[in-house]
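In structure tokens, one chain follows: the form predicted alone.
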Amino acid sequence: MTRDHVDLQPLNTLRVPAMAEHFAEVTVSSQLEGLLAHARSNRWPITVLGEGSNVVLGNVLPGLVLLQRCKGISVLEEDDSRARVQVAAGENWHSFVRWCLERGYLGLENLALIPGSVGAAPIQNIGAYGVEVGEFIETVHCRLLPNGEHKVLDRGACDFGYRDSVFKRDLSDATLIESVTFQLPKAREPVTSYPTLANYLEAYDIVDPDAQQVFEAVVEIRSNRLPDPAELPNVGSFFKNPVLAEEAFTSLAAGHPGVPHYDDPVGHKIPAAWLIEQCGFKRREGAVRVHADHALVIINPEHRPAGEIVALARDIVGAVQARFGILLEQEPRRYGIFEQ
């Protein structure tokens, strides 16, 4: 059953203005055949939301919305070195981290406190400290949304990359995932050499740290540096960080002697939190404005429409560019009708 006309804003943590105009909730699989269907036969297109952690909405979203709540966790197949676990994509995503954490599965504490929904975490492929959950995904279920045709893609098929997967290219907007399996060790060396996360251990004197502690620390890091979305409406890092190829690193550390950068597989990753605080939006005041302590989140406490987000995020990339000839790509995606 759908209704008209629904109000969004406390379905996204921007808490932008939004209407829906149809709307329904997903608490179980077999509803998605009629609602499908229902919205194929009207011609309405389809946007799916989960947590609304990573979406900037328009004043309107035309056609149907469909909120994925469906839940549940099974635990497929394990032995003494690894599990294998299903779980659905309305699972609340830092809380099926704690679950693992809870039953020796290894690999995911990094990825703790990261807002959103299982569902989304292989759209984005999340990443955090130094690990991706691209490596732990063993397939993704999910349903075109032209069709309603059953997929299940595995690893190679999701073709994860920095922040990017085929569910924001090729199948862009194409597919409501209904589960995501994961295949978790239940023995690993912890990930601690991403910068922030080593200099808090050492800071503690945690010399060999566990999961658990591992998983503790990048609570209180996160706790510590980016605002809480239900405190002040936000939806994390704005930006992807940028990676550039030797040449182009080079260029830029000539004009900017100390400029910070992390290696990567593919270059250099320089933190675009730093290029926009050069670029001085830190100072910036504003009904919606840059965080004071963190430049790469763009805040909305007085919940102004997302005219005004699209229109800052467009000042920030343009000011980025103009001084650093770097071009910053936005995270998260952007749905409906804006309006200013």
Ligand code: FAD
The other form holds:
Amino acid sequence: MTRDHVDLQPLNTLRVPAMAEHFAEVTVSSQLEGLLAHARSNRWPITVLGEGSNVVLGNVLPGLVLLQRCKGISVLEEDDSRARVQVAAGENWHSFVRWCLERGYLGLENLALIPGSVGAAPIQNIGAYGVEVGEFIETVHCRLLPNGEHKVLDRGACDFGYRDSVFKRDLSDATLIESVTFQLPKAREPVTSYPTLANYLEAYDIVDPDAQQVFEAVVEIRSNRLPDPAELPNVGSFFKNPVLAEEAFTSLAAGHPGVPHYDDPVGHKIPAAWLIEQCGFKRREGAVRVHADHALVIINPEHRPAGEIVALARDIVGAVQARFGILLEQEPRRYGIFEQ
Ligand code: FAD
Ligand code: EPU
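Give me the form predicted together with the named molecule now, not the form predicted alone.
The next block holds the full complex; its first chain is the one shown before.
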């Protein structure tokens, strides 16, 4: 039921060479008991992968890699105002967003075209164009690793934040998510305030857009701004946007009057792309480099090993810290053993 020495290069969107010591694809939940017992008896650590669009994999992943591919969508309850929908973790995120729109379940349209699986969405509380998924999550059904105990977390227990949740803190790498239950409204004012989206709608004279129009705008903006990992390997934003408290922001703005920022209740969010671009990385060449159209995206066109990506990331962090005194935090998660 497990395979040894499995090539993970096709299973991560950075296309770094990586190998799983032991590997299994989970397509039905009933496989899990046996797989987890096998891992326990061999004392294998477990790494869970979805579609590999937010991970940086080292050359070797020791232990067992579980690829979560369970499928299925069930409408648990529906009335005139909302629907409750349970979705298996292995469903593709963008396909699920389209499925919701077709049925008139609203709210996820701003999150169109985000790569990856439904099961990974709660991990970093995926967000884009003014919306975060946590707002629509009712419960997350998971198994604790390695014992397999069932656990259901409600939205409060998930403790969602900006690119953050309990799954990156107390429960970091301690669960396998089996399904996510969403509560989706059937009437909702579209969220159009995010500057890039607002500018796009204005440029095309789209006033009072409906959810379908927001979906189409987001798909168009993303397709123009972000490289398609199938053509140019990447993991989206490589760093989180730093959030500064008042004092730190005032001091940054005094030294750099043109600094762009988005202000929200958590503080002043500074686009990491701007910080990186100011440090000259868009002009840097190399097999592994930042994308010419978006400085927050590291691209790996020649499928080089993760060590080279980590080295560039380290240079970026060092340069931004030296120039702006801001420590960038990596967004994609690292697994395995890294060799230069
Ligand atoms: P993986 O990369 O396979 O895994 C990511 C993490 O989740 C790992 O820690 C893994 O262990 C864990 N995980 C995955 N599945 C499970 C599971 N079933 N149970 C437990 N743990 C699990 N993200 C955004 O938030 N907003 C964006 O706008 C955005 N744009 C992107 C654009 C591009 C071009 C790319 C390549 C990525 C972008 N991302 C964005 C990041 C990425 O799409 C999300 O993080 C996505 O949720 C990752 O899904 P995945 O299935 O590929 O997860
Ligand atoms: N900018 C630059 N140089 C660039 C690109 C952008 O200076 O090369 C500056 C501009 O000032 C621009 C600003 O950065 O206005 C913001 O750019 P963008 O709208 O592309 O958003 P972002 O802050 O770079 C975040 C998310 C994205 C998400 C978009 C849209 C993070 C870390 N990234 O990017 O998420 O799609 O907003 O909401 O929060 C991801 O997580 O992988 C991801 C792509």
